[in-house]
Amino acid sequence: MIRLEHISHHYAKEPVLHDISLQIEANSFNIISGESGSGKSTLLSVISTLLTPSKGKLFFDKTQSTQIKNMDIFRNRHIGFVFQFHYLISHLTVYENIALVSRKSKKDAQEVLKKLGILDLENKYPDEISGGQRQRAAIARAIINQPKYIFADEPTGSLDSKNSQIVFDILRELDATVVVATHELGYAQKDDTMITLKDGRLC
């Protein structure tokens, strides 16, 4: 479970988030939505610990984020990130990109690739595969260590509708708490938890 208490944030003197309090349940699928400039990415960055809010408190279960002694270790063990751009290393194969962060065996990595339908691409380089395949490889890298939390920022922003649906289906099936910031609400389902922002405020 993730809890936000009275979170606000500003860049220089420009306010972006205003007094946001919410609770994200364990193993739920959550969508942060809103128009461009509404604060979606900033809120996701705060929730995922990539950004320290100007005001307010963030909790993972009962532990406040400021009480976590080593945030890098915490992220490595418990958090997976997926972004609009895949950030795969171009001179490494798909498997090598995953192995770089993996604490699991090669067999485990291959099982993840198989689940995502790209096992046959494990020895390919990023520029040898399609955009949708690269994004699935990025998801494989994010989930290989079985994190409790997955954060995705516009993960389908550069994909066509078919591959976008595949990515949402994959994220929705994960055994984790998933939070996705997106403007593509056509892929939302009735059981998803919607977090809607307007001008940095919860609607």
Contents of the next structure:
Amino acid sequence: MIRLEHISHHYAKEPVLHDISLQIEANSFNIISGESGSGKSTLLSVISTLLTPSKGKLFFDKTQSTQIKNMDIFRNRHIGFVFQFHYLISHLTVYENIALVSRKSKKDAQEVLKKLGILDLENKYPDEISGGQRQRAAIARAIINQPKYIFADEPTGSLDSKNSQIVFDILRELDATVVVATHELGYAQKDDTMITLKDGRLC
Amino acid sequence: MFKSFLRYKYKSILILISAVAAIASIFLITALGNGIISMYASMLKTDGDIIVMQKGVADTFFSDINRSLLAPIANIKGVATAQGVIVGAGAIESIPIAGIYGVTDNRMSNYHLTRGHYPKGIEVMIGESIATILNYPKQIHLMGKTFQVSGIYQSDIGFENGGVVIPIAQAQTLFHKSASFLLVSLDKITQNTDSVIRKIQHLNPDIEVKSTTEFIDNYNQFKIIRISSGVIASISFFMGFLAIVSLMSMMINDRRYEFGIKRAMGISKFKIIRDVILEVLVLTLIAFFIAYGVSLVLLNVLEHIDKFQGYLSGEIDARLFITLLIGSTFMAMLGAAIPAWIAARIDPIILINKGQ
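One more: the block was the form predicted on its own; return the form predicted in complex with its partner chain.
All chains and molecules follow, beginning with the one already shown.
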């Protein structure tokens, strides 16, 4: 479970998030939606610990984020992140990008790549594969350590509809709490928890 | 860990070349300054444990001492040889200035003859560098006087190799002095240099007697050269190190985006900084040894350019090598570690967004 208490954030003097309190249940599929500039990505960055909020508290289960002794280890073990533009490290191969963060064996990494249908690309560099394949590689990197929480920021933003559907299908199959920031509500399902933002506030 | 260098070969090679240029420039400037001092010191140290000069004259060029002192000095117990030297400079044929060394007969054998014989009467022997420039002449005009070339000698000391040696009596007619200084060498069993110095000093109150080592350490010309070369080397060190720091900072700042991704994936900031420092350390060490090699080659080329008469002779001693090795690697690591440390303290998403 993730809990946010009175989270606010501003870049320089420009406020982006206003007093947001919410709770995300374990193993739920959550979609943060809203218009462009509504604060979706900022909220996702705060929830995923990639951005320290200007105000407010963030809890993972009962532990406040500021009380976590080693945030790097926490992120590595419990959090997986999928970015809009994959953000694979360009001088590393697909496998090396995964191995860089992996706490698992090479066999496990190859198993994940196989599951995502990109095992044959393990020795390719990011600029040698398609956008959809890159995003699947990024998902492989995010899930390799079997994290409790998966965060995805516009994961289909640079993909065609076919690849977008594949990405959503993969995310839904994960045994984790998944939070996706997206403006494409066409991939949302009835059981999903919707978190809607407008001008940095919860609607 | 070093895949980023291999993946971005062009960029890595540019950074490497820049680092090599910065380090090599420090090597060259400092080595050339050291070389000038070292060459002159080597000349004095050849068969010279003790130097005798005119009292109160700090510069060998201006010192005037009577070489009739050579005989009583040679008779002092413990003295192996006593040699007289006149040091001067003047125009030789088309060469505007070159070293002219008037030496007593017993010093001639210090010069390694490659052809001909040692000079007598109005003969001179010339260094290999001068001989090459003047195309091995049979006679030369030296300060308006004509001398037959009796032989050619070779010396590892650039000032000598690019100069001429004449009998001291002939040098006296050119420079109007008996000797610039006397060089005294001790026999192998004499341990007490001070006792010999005192005995020489007793011979004449108008002379100043010092061990060659003490003289070199206190020689005003060397002090001036040391200070100027020290100032130039310091500026060169500063500029070179600044270039290294800037290069490494630029390289690390270029990779803030990568650090952001790594931190987002939970790679510890210490591991990121450690990897960066190791990468930069390896890059700097490669650059350092290439720069060292390049400097040695360039110094050798400079030494053999006819135009410079062998006077540009650089010396890279162990102290310079170690100082530069430690200095350049430290500055490079500092240049990498500071931006990496700053980056490691920034929220990952900000690093990623700003680094894109």
